[in-house]
Structures are given as C-alpha cells and as structure tokens.
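What follows is one chain in structure tokens, specifically the form predicted alone.
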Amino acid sequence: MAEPLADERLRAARDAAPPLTEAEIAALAAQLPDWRIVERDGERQLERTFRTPDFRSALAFATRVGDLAEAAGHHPALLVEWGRVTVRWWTHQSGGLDRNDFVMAARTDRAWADRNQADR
C-alpha cells in the first residue's frame, strides 16, 4: 500500500526535479479533493479556503500552517480573514506545481482535521 501523501518526505528545494506532467498533477489532485488548481501571475497553484468560526480561530490555524511550513522549509501564501484562511501552495523555483506542494497541501488537510478533532 502506498504511503499517505502527507507522510512523504519532501524533496530538498535545491534538488531540481522535472516539472510534473498533467497526468501526475491529475493523480495527485485526485488525492486532495478539497483543493483547487488556480493560476495566479502565470503560475499554477493549489488553493483551499478553510472556514473558521471567528478571527482568533483563523489566526490559530494560520499559525499552525506556518509552523508546518517552517519545519518543512516550504512556505505557502496565507490570507487570514475573519472566519477563514486561504492557503496557496506552489513552488517559486519551478514556476508552478511540484510534488512538494501536494505533500504540504495534504499536511495542511491533516492539520485541519487534527484541529477539528481537538475541538470536539
């Protein structure tokens, strides 16, 4: 059985990887059904908006995502608003999507699920 995407080890940013094929992107995106592929400034990115009950909760979740990003050395764009956090992952170096982006999106989903479990 394949390792969960969130558990995969990230490839070091300095290690060049060939761009993902459309088939690879489609297969990885299928594992992250709540994420959208968007284009911003000519680069494809993974984006998801997480709904929270208030600003404090949004800020706490954004901080959790920031902690994951810092530990991995791979950083997203975060937009924190009252009641929501929008997270976008992409790899500047490649000018678009990399497998690391999908791994980090899966880790973000896991952090969200863990947060929701703790609230119950």
Given for the second form:
2 protein chains.
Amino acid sequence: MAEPLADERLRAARDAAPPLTEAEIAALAAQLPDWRIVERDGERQLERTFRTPDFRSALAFATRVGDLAEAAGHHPALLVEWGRVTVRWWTHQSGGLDRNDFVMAARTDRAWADRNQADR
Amino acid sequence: MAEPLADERLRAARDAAPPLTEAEIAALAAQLPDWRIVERDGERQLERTFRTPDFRSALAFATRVGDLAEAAGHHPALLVEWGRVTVRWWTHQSGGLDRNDFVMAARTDRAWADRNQADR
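Having seen the form predicted alone, please provide the structure of the form predicted together with another copy of the chain.
Following is the full complex, with the preceding chain placed first.
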C-alpha cells in the first residue's frame, strides 16, 4: 500500500522540480475530495472550509494548522470567521500548486479528523 | 476630554439603534486613520492589515484580536498569512458598520500598540 500523502516528507524549495502536470494534479486532487482548486491572483490554490461551533473553536483549529505549517516550514492563508476556518495552500515559487501543497492539505485533513476524535 | 473610543462599552445587539449616518461614520473613521472602509458582499466593513515579521507572529496577533473579540462578544474576520494579518470588523445585523465596529477597531489598534511595546 502506498504511503499516505500526509506522511510524505516535503520537498525543500531548493530541490526544484518541474511543475506538476495536469494529470499529476488530477491524481493528487482525487486523494483530497474535500478540497477545491481555486484561482487567486493568477495562481491555483487548494482551498477547504472547515465548519466549527463558534469563533473560539475556529481560531483554535487555525492555530493547530499554524503549528503544522511552522513544523513543515510551509505556510497557508487562514481565514478565521465565526464558525469556520478557510485554509488555502499554494506555492508562490511554483506559480501555483506543488506536491507539497497536497501533502499539507492531507495533513490538515488529518489534524481535523484528530480534532473531532478528541472532541468525542 | 472625550473618552477614548477603545474604552467605550459595546452596545448590546438587542439595543437596536438607528444606522449610523454618513456624518457619524466620517467622524468615527477620522479617529481611525489606519483603517479603510471596504465593501464586501454588499456590506461596508472596516479593514486594516498589520505587518508582522513572520507567520508565527501573525498568528499570535490574530489570537490576541480573537481574545478581544471573545471578551466583547463581537467577532471579526481574521486573515492570517505569512507576515501579515488582515482584520475586518462589521455588523451583519446592521447591514454594515455599527459604532461597535469602530470601538473594536480602536481596541485592535491598542492591542497592536501594546504588542509593539512588549517587543521593545
């Protein structure tokens, strides 16, 4: 069985790789059904909105994603509102989506699942 | 001397007041020169972007604004990115800007000033 996407190591920015092909993007996106590919400022980004019970819980989840980001050295945009957090991952240097962004999205999903687990 | 805007008590949502007049909005906005009035989804909002040294410090300031929001029972949208936080205050029930939003913007400015103070 293939290694889960969330467990992959990120590729360092210095290890330049060719941009993902459309087929590669489609294959990775298929592993992340809750994420949408959106275009912002001419760059494609991975976006998912997480619903939470209130503002405090939204900020708490944003902080958790921020911790993941710090640990990985790769940072998202986090929009915190009452009852939801919108997370966006992309790689400006790659002009859009890099494999690292899909890995971080998978880690975000895992953090979300773990959070719900802890709430039960 | 008038009470600083940041020290005003918020008006409870149940104490309905007529919408601010344009003159009132202009007078309040003049007290908050670092904030812009923007229109989003048909509602006017107060917006300011704060520059920070990195992602962690951006998230830390967002958390601080979140604490202010929780204490006041009035919540903003917080966009956290590497090196900046964008804060937006508005009152959906009022269809845009309420005096409470200006008070919260003033409190945000004070938290920002206090933060810089603590860094020195």
